[in-house]
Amino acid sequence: MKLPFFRSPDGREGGTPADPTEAPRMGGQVLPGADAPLDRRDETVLPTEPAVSDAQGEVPPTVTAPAVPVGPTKIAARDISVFYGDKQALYDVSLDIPDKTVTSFIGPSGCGKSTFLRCMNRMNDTIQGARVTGQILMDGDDINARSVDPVLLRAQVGMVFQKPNPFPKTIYENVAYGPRIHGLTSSKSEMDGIVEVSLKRAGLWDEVADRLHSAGTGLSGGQQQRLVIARAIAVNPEVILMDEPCSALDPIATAKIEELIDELREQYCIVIVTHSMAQAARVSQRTAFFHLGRLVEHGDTEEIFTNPRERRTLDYITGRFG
């Protein structure tokens, strides 16, 4: 089941989206000046840097990730940018998003790769004195609009954080939480359904089939990682977001979600944030990266590692800098 995450004036679902012409809004509010002018007191405009035909004796890693046709656009982000309070932490990205996809994010720690993560499923609402500016669509609709409600939303863009973080429940109550609340089933063994196929897809059933209700803190790092992505897909979200999910997992655990990131990528819409250049080789079929709150080139992987346009991608992801 499809959660409309579009509300009418009068509260009911599925409501014409805003008019996209209209001033960004954020939790339901305009935002404090977003028709004014960008302050642009630090938007110094980087030096543009000749195309790279030689990486100098440094060889980036290599691209094995499974070459798949790119899907249509799923998610179009224009001009973003976004303020915490009167600092300025990303500058007017404009970025296309393909469906069916995994879309990996480089760049160095503070280069605004989360920041822009958080834009896709409306988490800097939550922050207080963030802003954002611009517009970013989800199939054609705005979801910074005043009809948009996040709550709905962020089902239909689920996100799995850097540190695992399952609920203080059981394993089945971690992964029957999402459609219990938004009302997706109507019988304990639908429920059950649900719960067993989620597990499945995240690649975790087999390992816990005989104690779903055995606290699921009590997993490995590996084990909850996969619990919390089950939780995610289990209200049958369209894009999954990934912020360094096996920074905190060791070489085994990784590889299983890699998998799992391979495997899911068939259904949904997978962006993940990385600090490993390997791990964007492996499973990533797009590329962008970000430098001091910019995007700077973006483009298929194999593209980016083999020949990126901008020194500084090359010198990045060749361990120059970072």
Second form
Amino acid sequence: MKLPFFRSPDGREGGTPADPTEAPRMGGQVLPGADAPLDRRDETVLPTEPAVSDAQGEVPPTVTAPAVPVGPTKIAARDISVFYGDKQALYDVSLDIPDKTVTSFIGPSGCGKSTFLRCMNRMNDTIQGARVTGQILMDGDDINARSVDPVLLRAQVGMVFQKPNPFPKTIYENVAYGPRIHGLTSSKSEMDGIVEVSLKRAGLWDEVADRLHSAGTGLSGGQQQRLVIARAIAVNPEVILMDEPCSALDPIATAKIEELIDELREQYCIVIVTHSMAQAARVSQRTAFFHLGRLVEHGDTEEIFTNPRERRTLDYITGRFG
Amino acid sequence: MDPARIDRDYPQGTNFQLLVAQQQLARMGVVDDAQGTQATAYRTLLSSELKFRAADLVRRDPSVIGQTVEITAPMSDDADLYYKGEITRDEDAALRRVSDRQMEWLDDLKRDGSVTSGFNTLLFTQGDSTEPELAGVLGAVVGSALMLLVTALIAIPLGVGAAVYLEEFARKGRITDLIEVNINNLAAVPSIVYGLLGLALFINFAHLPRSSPLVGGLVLALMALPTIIIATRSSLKAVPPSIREAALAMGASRTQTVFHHVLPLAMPGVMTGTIISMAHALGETAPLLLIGMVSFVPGIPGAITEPAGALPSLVYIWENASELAFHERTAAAILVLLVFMIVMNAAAILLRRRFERRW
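Show the same protein again, this time as the form predicted in complex with its partner chain rather than the form predicted alone.
Let's see the whole complex now, leading with the same chain.
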């Protein structure tokens, strides 16, 4: 593996097929701006400021989020690199993700944004051959520490996937599954309450209240995705990760999900990966732009979209590539 | 019932068939010679079952001795074949098993209504016998059922467990590759080789009882395992990864993910593989040859350690028998085997449909 500083001028080696969760990628396209000097670009792009989080401790921040009062830092990632076998999919990403905020990850396919998302609930552990280096602190605790049970972590960090994936069980069972396996309830009525509250919060209650015991897979795509969100919030997580939650949905269903995300923002730390820049602009307060496995730029959504610091960001958001 | 010829204390020692034969001949006015050749010839037309029924009657009610009673019993297999037209007068008298004289007697009996034909329930209530008219499939059916029970109890948990481990828990590497190749090869090993293995392992080494459904079931379980493992693995692979991800992301452990979500979804496929391998095991004869299950077992096994036959081996034995009457019973046994299989498969399919409609 070549060191990242020595990558070829067309910038390909960072973007070679790396993230198995994302299929098509940029191929050998020569990127505008890629011929500019690239050495240690990612680390020097942003002004180095004192860390927002007090949890960083001995790890020197390579990239620091600009101090924008969107909420206290919930997750602090430091120098995260991910390898799938011999291929490196993510290069030294450092990012602070604030609480009670929607943070969106944008970037072309295969740029590592989903990979980074999956680091935050250790879903990469489930892929054989995947290796994560670096440190992710959630509320100051290293989630990759040996003492942390990924099962318990995932109860705190819910995840919603690109394709709605309700369990082939009833709507009720879908929502009740999480609380049941984590032993959150002791009685049937308590469970009924959790199911109702979760479905209400996901904005699905009115549509399914009379058919809770019919199959969850019988719902429409948008309803299924909201069911999956209800399932995720039923265990009362602190963070919700969404991996392109609307890419399989029509515009109306998408609008409903976006509305829902905006409502959920008040209670949860939400991270959303999206291919739609319009969506990122609509739902998120913070945006991070990934390219070829690197975090190129991050900051307030408004700033990223109106006044990006990076040439590549500008090219991407104006649709010149990706 | 001639008091002079029946021993009260040991009625089964009496030759009731000869008694009946002599009586019938006397009624027809036939005078026998000193050696009783006529009576002996007549006697062969009657089944030995007659003796047991008469002896039973005497034992239950000794007062019948000295009286004339009516007893219903099967005719011998040769008489049966004559009535069915399997033995005809056109055949060479020296080669056929029923003489012209016996044929006349049989015609007589038919004419006066002493002989009626009915459904052969003995076929379903008796074990194997050297007498075709008394031979039944029950022993073999029970033997096959016990054997399949052993097979299912061993092969299904072990096969499904192995498949789940290999597919869901084991780290993929050289060892799992080796195991996979082995399993695939084992599925193609001729069944008689499994019989040899069973003979060496279970009988010669472990000293389990020969001819028993236990050993038969163990051998068939070995044979069924690769099929079950392969079918289970492929149906586990067919479960969409999104379900696995969903469960894992909900904070389910790997075990919970497998047993709450993946395995239930794979269940129809698992059941299909199991049904196929069980049906295959039911019809298997070759391995049974080597562990002594293709032998004459007259009783009905009451436990898995008792000697027993199996339906396919019964078919094989009957087809090889010298008595002509066994050949039609072979056809009956084949039908019973097929019905057994259909019933089993229907039950399994019903079960599978229940699994599919769990919600």
